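Just one chain follows, in the form predicted on its own, and it is written as structure tokens.
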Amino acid sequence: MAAVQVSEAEKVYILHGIRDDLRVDGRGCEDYRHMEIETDVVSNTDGSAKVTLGHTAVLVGIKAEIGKPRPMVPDEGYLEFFVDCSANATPEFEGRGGEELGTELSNTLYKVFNNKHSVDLNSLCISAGEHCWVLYVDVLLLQCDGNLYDAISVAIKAALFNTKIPRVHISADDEGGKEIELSDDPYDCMRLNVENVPCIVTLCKVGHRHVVDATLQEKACSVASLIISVTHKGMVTCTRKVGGGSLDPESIFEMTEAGKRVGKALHAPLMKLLQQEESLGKKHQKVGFLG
């Protein structure tokens, strides 16, 4: 993970700033640096979303392509990820740095996603037992200023709502087996239910007290955080503790209810920002480097 060297006159600046609930960029210790969300930024996949969070901006592209189901879940589709940690973001990321990152947040999102409670997989299955829908999901890092973790599952969320996959048609051919036709129609297409799938909430342990979403400053001087994964009904899905101090169980408490907190508020916007921009169409106006 990207880090930044902080002098002991920062980290005491820092410490006490948010003790009394006031960090060095004006925020509180639950709120969120400004984030910008754009669908539909990537032209050759099924669905593709880009997140702009403070410094830290994410892109997000999906191709459904037609696999076959996993033996234990013959009835269900699932998910793959591939996250890519970009050398543009951070010089850290050259080399096995970037790799290593890569698959630890790529075992983290499946940990979240690929499952019945996030995701309808049972809507991508096509044939039981023989052909299904796999969504890949491929995830670049554009720019690291921390919080890595909140704005890779809200671009995954949005590219998800984005997604089209085309409809099939199964018919048999003249021996009797199946085959398998797909809707030229770009409208004949099937949409996910993205009501489920959560959201993620980071919240670092700096002092006595917790901050969501911090800057790459405020984890310089944070001894351990707790990823939790939230749904828009405030159950989490998933839990995780990362960095090299401890956490007492009084504080994980309450982080837990400060992460379903905050998870929870971040839904509903989230859902009325992507409604908004699907309604527009083609006239939303493209921003940045992919208009």
Contents of the next structure:
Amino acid sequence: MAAVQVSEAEKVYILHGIRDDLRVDGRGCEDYRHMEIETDVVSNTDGSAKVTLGHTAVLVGIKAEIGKPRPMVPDEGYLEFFVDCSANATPEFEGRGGEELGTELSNTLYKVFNNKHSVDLNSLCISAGEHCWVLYVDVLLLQCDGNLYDAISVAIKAALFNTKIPRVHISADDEGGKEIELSDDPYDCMRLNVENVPCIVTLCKVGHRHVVDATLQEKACSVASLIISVTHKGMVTCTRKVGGGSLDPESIFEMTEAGKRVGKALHAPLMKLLQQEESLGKKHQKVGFLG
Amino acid sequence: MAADMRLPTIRKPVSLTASAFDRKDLVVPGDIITSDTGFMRGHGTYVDEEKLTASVAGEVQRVDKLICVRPLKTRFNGEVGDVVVGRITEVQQKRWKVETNSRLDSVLLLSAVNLPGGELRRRSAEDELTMREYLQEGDLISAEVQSVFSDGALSLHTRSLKYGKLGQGVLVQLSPSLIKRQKTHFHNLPCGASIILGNNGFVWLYPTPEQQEEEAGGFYTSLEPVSLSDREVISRLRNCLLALAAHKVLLYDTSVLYCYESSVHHQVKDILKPEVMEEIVMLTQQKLLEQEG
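Take the protein just shown as the form predicted on its own and give its structure as the form predicted in complex with its partner chain.
Now the full complex is given, and it begins with the chain already shown.
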């Protein structure tokens, strides 16, 4: 991630502020920055979303394609993640510079979604053992200002909510094999149930306390962070520790509890906003990228 | 604790004065300034088929026969006497490289700093070896531009008690075009914090020191915890600066103070919400207009 240089005195200021629950921009330790979410911004995808969290901007596009299911689970579809760190965000990402961060982010996303409950994979099956829907989730980082995991997970949830998978039906063709027909009506599509899709909360340990939604300056003062993905019921699907510093077990427990609490509180306003946007329909003017 | 999520909307910058379209001296790249060949072309212009055309977006300035275009958004172009706030990026032999948001890193020579104790002597080899003890990579300093090298790099100096290494506080990075040129850039605001408005767009907010320290050079930084009330003032000022910058209001001590006063009713973290920003900036612009008129 792009790093900023901070002087020793600035670090001390930030540390003492977090200890007193008053961060540099006036937030408390568990407050998020201003977030803006918009779906259906990319027209040639089956589902897309753009999320702006402070100055971090993330764009997610989902394309559904027909593929062969995995041999171990013939009656399920699957998701493929790819994270592209664009050079728009910072010059360090030019060429192959962003590859390392991109692979780290996509590996974490695989772990987060690697369970039966997040997305109903059975609904992605077309015919067991032969055809299933594969959802290619592409994440593009447009601007980098800290807290990438949270922004990406909110964008993925919004994009999955927005995804419209065309309905197919299978008929037998002349030679006895199966033929797949897509329905002609462009509005005849299947939507995914995103109730159980988890949201990721990143908690950075600064001094003796932890902060949610750290800016790049606060990240420079922290030695270790905990990434925890939480569903709307408070169930944890994945935890991961990043950073070179050490965390003692008591603080891990404390951070996990805080992460569960914060993560659970993210889902309700997000679903409400997505449903509100959906109800505005086609007449609502999309801001897109020119806002 | 709840996250503030909403749908994005297109926001226009607040402007109480006449709309920008009325000003006739704003140009964009490619605009023809004049077809008269009697003028000399300055920075930001070029001659295309005997017509003087602008190459940057900004306002046209004419001095007798010289026409130049001053860009609205640009890197910092320093002049002698400007006060800057910069961050040390490298420690080299006998000098430090300072990042000041200009095209090239500025230079702070070892001979241009005050040694602790206020001694005046030739810098020895030992001074060179202990440079890192004075200023390290990442440290923030306030300095003045002493001269400009031929390639455009600035040469800084901290040869006064008011310049030197900066202690605890908050740095806000803005565009240099938003900072108004004034007699002094160091202000002790009545709301309880101090501010350094660097000409290069870097603004430094820090708690007002209780008594003016007499140690020369300013290399000693206090690491004592800052009180909660001071912190709140500084955070509020920081958010106000960002609000003013988002609506392209010229920054100087009066405008910052008016913005602070207009924002007192809101919580510090709410100031960054778009509608609150608009409200505060509108009130500030009204107050500034009243003060002028």
